[in-house]
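One chain is shown next in structure tokens, namely the form predicted on its own.
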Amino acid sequence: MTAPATPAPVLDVWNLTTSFRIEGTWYPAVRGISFALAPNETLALVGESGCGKSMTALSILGLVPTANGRVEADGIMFEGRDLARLSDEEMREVRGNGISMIFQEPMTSLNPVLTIGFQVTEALIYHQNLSRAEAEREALALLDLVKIPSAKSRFREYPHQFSGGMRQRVMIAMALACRPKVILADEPTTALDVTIQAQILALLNELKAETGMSMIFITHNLGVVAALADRVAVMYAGDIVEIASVGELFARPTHPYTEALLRSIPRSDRDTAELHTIPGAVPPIHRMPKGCRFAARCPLAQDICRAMDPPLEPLDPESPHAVRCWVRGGHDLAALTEDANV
């Protein structure tokens, strides 16, 4: 009996690098990352601020400012088209229609002088060619879908008349307006209290099940990842340093950075005196160290870590669990050190 065929990825990113020019020199903020997103899958991008998570999403959608930024990739494949090769006009057709984004701060993403109803309706008129009346009926249905109470009476209200949680629901409704295949959710619960955060996460899970959409969920909160994601890509200083299924990552965190992130999660069964922090900070893009970018903060770092950049490789040939680490990646350190004259 043959195994069922693996469905084709809805989004396939190959060797994505995003660079910025500082004093005449280009420095990569996201460096050579690759991943595939399966239909109806949630992939979490995790890491500290400044690790390149949001920049990855902006690069996929072609939203990196071209005045001092550039995006290069071997391919960003979506529905048979390479997004990295599309014109601005072609990308406008993709944004909001095939791929939508939920930004982390709804008050700065919503236009304060336009009603909520107008802003949700706008995408439907632009992408779906609906009349104003048809678009308003669909927009009301979307506001009901994201569980905004009294949606009909609130349709003509402005963003400042909504709470933070309700504004985020409006952003989700706007992202879902054209039934996209992929949602990029950039820390959509960061500005919300924990009760509202739980409601938004439950809503996203429910909508994903109902619509069959795929999602890239960007966060620094590993507790959120456990509740929402199917797979996790841990990012550090513009690199993916570990990628695995959510169960595998929590059961067998392999990269020292992943271990440090998991240790730093507050737990109800752990005394506050035992809270762990990660010493140091993510280096700025124009001062990246040679070798492994985490070496200066890593308790396991060897001489080779400071001299050579490790590749992202599977832990074994059959494993989808991959790690970028000389010490934990199953490498022969003695042979490598001798070859590199370290």
Contents of the next structure:
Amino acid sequence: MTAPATPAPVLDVWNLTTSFRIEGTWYPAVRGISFALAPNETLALVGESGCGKSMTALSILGLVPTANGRVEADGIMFEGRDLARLSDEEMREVRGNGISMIFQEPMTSLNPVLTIGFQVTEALIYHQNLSRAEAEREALALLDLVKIPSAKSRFREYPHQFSGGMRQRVMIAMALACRPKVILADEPTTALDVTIQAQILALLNELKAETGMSMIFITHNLGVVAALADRVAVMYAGDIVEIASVGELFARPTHPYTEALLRSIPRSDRDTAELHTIPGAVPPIHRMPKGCRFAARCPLAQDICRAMDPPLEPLDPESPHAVRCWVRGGHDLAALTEDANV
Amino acid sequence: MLRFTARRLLFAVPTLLAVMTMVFVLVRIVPGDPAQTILGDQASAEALQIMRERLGLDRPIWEQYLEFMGGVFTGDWGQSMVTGKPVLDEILRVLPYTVELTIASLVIGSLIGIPLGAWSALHRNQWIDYLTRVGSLLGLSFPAFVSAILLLIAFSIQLRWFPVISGGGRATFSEWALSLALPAINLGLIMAAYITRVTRSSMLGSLGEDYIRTARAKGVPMRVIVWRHAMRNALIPVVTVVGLYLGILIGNSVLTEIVFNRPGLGKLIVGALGQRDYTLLQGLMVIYTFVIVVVNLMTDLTYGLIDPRVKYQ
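For the form predicted together with the partner chain instead of the form predicted on its own, what are the coordinates?
Starting with the chain above, the whole complex follows.
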């Protein structure tokens, strides 16, 4: 059996680095990550707070604050263009049109003084050259699509008259407005009740199947990953430490950090009161250790881990499963240690 | 909203009564005798007595009080103790001057202050921002009468663009506009300094909000983000400051009125104070209180226009 031909990716990120300036020195929050997103694929970015997963999404859309932030990449290829090299105006045309984003906080992400209808209509007016009436008709259809009950009568209402779940539906309608190729969903369900979470996830899945769009889904919730993702990239301290298809990752977690993450999911199906945690914390951006950044928290850490940064390499040449680890990555440790000592 | 307005105006009545009582007492506590002021140092005791009777100052204090309070509500605000003309006429004669000056300086202040504040916020910690902040600090710390004299020297005496002694002539439109221009610019610039500072800090707040990021992620043009998404959210503190400042302005315009030789409430009240013109002072205080109440009400109603979350009940 041959492997299915890989279709051309919709979004191809090469060596993306996002840095922030703290007291005059630049520190990377995202360190040279690369990944490709296939058509109609959902790629989950998973990791603890501060691992750079949201920053990755903001960097793709060019929304990193320019006052003290900087995005560098060998390429962020989308529809044959390099997003990292577009002008502000060209980038504005991509945002909300080719690529759109859903944010974490539905309570604060909508403008409190503008009507729901206006906020959904807006993207259509700026990108699709629709007249006001056409845009409003389209916006109404979108609100119906995301299953907002009696959308027509609520069109002129304000965000404070909507519940959290309904607001997130409005956010999704806004993101879908121009039929984007890619949606960046930054923890879209984190702020919601569990039942509402399930509804929003089902809705996103349904819309993805209907429209054929691709999605980068950012979350720290591995349960959500299992339900939604095709592929998973685990991030730690600005690096992708492991990337694999969702089945492979859950079946064969290889990086010690991925393993620890999977172990720390609270289980209700087992009779135990014990909750596994990962000791320690992500090192602060301006005090990153030399070598592997997870070494200080890693039960398997060797001398080499503290001396040299491991590369992200496939487990075997054919495999799409790649890991950034000296110990687990199939490296010849003895030879490496010798090299390091020379 | 109509019911809210009506109720707020109704609540103003006790405020007005309290202020009137305080004014009545205060003007009589202030040392000095109106009869003496009118007739001068050389007046005989007899003449003073006749004058006091004519002014009604010989009657018991509660009688004077009741007459004053009753008069206010029936439209009879008494006669000025100095000129003998009805108080209401004296006030209504100068009120348009004060109102037009206040509105003109509010317009100038907003037209300069709001864009400048927004601009400053957008260029935070760049030289534009520093320049604006220094400029507005200068505007805040500059005494109105000094700037008034400087404007007069520069534009009326050196450049001769405006009349030196305007006197508030209003025979033709150009005469009216020319006489209003400099005083309004003088007060407007100070107001602009206030508005710039509040707009800047308030815009910095709203530009940092999540919904601005959402708007950018939608691909909304920057110009629309600033004026439609951020500014409307930033306006509430601006309106508050404008409201407070309008109240202050009505009293504080006196020095500007003197320098530019304009009639106005400020000048009237200083004159009345100097001459112990009790009745005129009382009338002026009623007007002031009323103006403050109306300005506050308008501020509250404006909040509702800006922010749909504001509810009137």
